[in-house]
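In structure tokens, the next block holds one chain alone, the form predicted alone.
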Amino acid sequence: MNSQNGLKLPLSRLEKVQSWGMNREVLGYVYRPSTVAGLQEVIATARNAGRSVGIRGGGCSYGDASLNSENVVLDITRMNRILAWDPATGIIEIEPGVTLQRLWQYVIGDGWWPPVVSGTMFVTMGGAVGMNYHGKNNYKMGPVGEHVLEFDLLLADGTVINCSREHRPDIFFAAIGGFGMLGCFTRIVMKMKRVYSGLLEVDAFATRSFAEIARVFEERMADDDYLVGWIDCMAGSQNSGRGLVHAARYLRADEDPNAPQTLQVAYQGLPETMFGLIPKSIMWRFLKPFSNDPGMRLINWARFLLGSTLGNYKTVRQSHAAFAFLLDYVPNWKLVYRPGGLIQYQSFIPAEHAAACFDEQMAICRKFRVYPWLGVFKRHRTDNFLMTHAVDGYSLALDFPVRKRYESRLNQAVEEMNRVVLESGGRFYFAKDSTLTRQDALTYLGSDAVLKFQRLKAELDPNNLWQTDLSRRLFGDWDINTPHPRPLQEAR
């Protein structure tokens, strides 16, 4: 698309747009419509104006996918009807920006939730389909498209084709994970899971090494249903990769006898205050006198501390929600990590190689002076979307506060990880990343892949309207060929 052309877009339009990391905001012109009409009303104002339309949902991607500098930006949330539930069957037809939240609250009551759920509740279904996010079950449910019967994509046309694994295998299976570069979702019809009490089964224990945790991991997979850790990485090397796992599994149909009440919304509903006393909104601001290394360190620390001595081996049941949406826990935490955001660094590494891969990422952020405040852990398995970011093995997530006085060291540790991951047969994910190149992703997607995607989008966007600042910074005008500097340079 060529932006210097066509029909001026009204200034009222104009809005700064952030990402979730809050390490890059941007000046998009923001459309919000509410109809199918208003998505093709929206997208022929984009042509005729020569600008490129990208997809926004709750703005829960932590780096550039859901912006799309002076170009148009749209914000599908007001699209947010359910359109069909069926609690015999637990299938839901929804529009994509019913959030997660939403979804949840709608079908639990029925004795139903959702089969892969994210660390928030915030997130829109239709950027939760078009990135294929995973939860802490990944390794036993896959990701959320393993889950959606069929979709509805609006074309950069203004047609509307209907997809499936029988109607359209190709384009269903690029289209859910295709970070919205095919198309939008107008409607999505998803399978959810039936569970029999609001209640999870909980496991709290500590592990050692990422070797320990892998192990623990492999062991326990066939039983539980959820598994995760936190790691300390702020830890020397004598003790990288120490970390608390959180097991959970659903409970069977008679291990419940209060069900009726703990399926009930009000039940699952996360406190409001912390220790019954600090409103959870302001608990943020108790935390920023920590928001440095040593601080951060000392918190690290004792989390590890207490969790290995007085959490060790415990057994707690828990709601589904106070489980799944540790991110919600502490409304606005992320602002701790202003003035310069954060940035989350994912990668999936086969099985064989993961716990070397990670030791090494840790001695690379030692190396440079760079220290990931959170890490979480995770196991995941293989799936058949074209650009799918899984692996039979495990994911890292670190989360990099953003500094200027660092930012040089912090590019030059993100190059050495990203060697590192690559030659361990790793991938990445498009909804966490800010710092890949272009030839990092050719590298990792395959060029077999790049080039079936490359067909299909030439097949359904001859003209590239779908963009976003990711898809320009990783594949521009999707000539695989051009190269493209690094980008934390150009996050400012």
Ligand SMILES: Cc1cc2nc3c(=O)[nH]c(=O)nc-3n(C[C@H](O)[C@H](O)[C@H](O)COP(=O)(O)OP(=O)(O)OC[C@H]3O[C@@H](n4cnc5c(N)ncnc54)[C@H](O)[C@@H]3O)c2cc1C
Contents of the next structure:
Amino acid sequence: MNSQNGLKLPLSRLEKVQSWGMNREVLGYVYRPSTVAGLQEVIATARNAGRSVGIRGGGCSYGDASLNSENVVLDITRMNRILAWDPATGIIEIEPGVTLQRLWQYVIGDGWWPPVVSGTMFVTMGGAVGMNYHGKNNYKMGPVGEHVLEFDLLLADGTVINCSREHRPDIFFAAIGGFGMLGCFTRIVMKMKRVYSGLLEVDAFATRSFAEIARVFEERMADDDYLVGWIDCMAGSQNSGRGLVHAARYLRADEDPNAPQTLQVAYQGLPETMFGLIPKSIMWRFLKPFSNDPGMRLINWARFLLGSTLGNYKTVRQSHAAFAFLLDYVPNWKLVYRPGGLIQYQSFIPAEHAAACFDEQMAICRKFRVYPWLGVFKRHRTDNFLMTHAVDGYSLALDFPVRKRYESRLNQAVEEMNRVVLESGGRFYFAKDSTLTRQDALTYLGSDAVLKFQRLKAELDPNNLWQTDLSRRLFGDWDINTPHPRPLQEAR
Ligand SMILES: Cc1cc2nc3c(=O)[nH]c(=O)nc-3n(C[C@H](O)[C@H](O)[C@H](O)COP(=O)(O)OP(=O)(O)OC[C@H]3O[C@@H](n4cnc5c(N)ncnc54)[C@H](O)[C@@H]3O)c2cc1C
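Let's compare: the form predicted alone is above, so bring in the form predicted in complex with this ligand.
Full assembly next; the chain just shown is listed first.
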């Protein structure tokens, strides 16, 4: 939509907005309202100017999910109040801009912890529910949406509706994971998980292949509360899939005599220095000399060597925050991926095909000489959300550096990996995606789900107000039986 159709938006609102992976930067008209009335005003302004509105939380999606080039970016981070908290039941009512960091810090002292957390605490809960994020306990606790009791959703016409499993369940199961396409959460009610200690008991050990790590996960799923694998993606074909497992379980009330202390926020804090010496704020600079394939090969090799020898079969007690937010230990670690940034490629594969599919992905990487610097392996289960990314199986998340000189090889590798994933009955995840095509997305979601989603979109947002760069890339002119969603200008 261009401004000839309406009022011009003030240039003072134009800001650079970046994807978390730093591989895409666009200009958008950024508004940061702090109340529902403020949100409604932004919608009216956008409509008058003939612009679409893309909702943005913490901006932690790796790709273009919270970008809206040359249109309105509705930044909800100032809507960050905790509205009600009941330490007896663990039910909390929050505005969508409350970060995961604020949430866990608010509830832990009362013996509660968010039931599902992502690898970083800098996400907002609106963004978390918008993507229906999962944690290292997805096989046990499902995605965050399973712990949402109700929410208020601001619709494109400015009205606010309340949704739950009982009231408008169709919207409830579509807006959770609906990547901001049906409306903006303005209030979320969730249930926390009771914990009796601020510590987890964590086992660490090495595995030698995708088949082995999958077998170990199957054996441990019933007893462990969290399971995560780190994969050395730079190991050669002989060692494909080797890695380290971290398995954690909650402590019972009688297992931590210091629970009143360990449940304090101060006890949970990540250390300010690494190795007791280097301020963590500058740690990424020490990694910078290794930010190339040989350097990362060395780091991956050393990590596996240490983990499979000194660290093998070690059991330690670790705080919830230290276990959950390992990636936040080194602030700005993503800067080692500059100048080109990174993309994350996460695919979700049914259990019976997972090991073979991930081995094939590694072979494709070697064939095209594009090497992920980081690989993370998780167990998942299916859920009832319309646009779900989960399967009864495994995911592998691969961080690829983006460099001009091998961009075309990376594209070819991703294209081939997509084919393998789709042939294996796999799925993808909008929060991580930068590369899917419309056809890929349609294939994994299935036309039934897409059609249902489009019908809801047509009902709730007939003029296609809510858009992002991702939605235009993947939904722009999807046309199964109905013409929605369609570009805003066509709707007027
Ligand atoms: C280091 C790192 C580790 C991560 N680890 C995990 C992980 O373990 N598991 C996992 O599942 N994900 C993980 N993620 C991805 C992350 O959890 C999701 O991208 C999450 O959606 C980010 O939240 P955000 O507040 O930054 O949202 P944004 O990225 O800003 O937005 C995400 C989506 O939600 C929509 N949205 C935002 N706010 C609202 C709202 N109020 N109402 C409606 N829609 C809204 C946006 O339009 C967008 O489509 C990780 C990301 C990073 C950077």
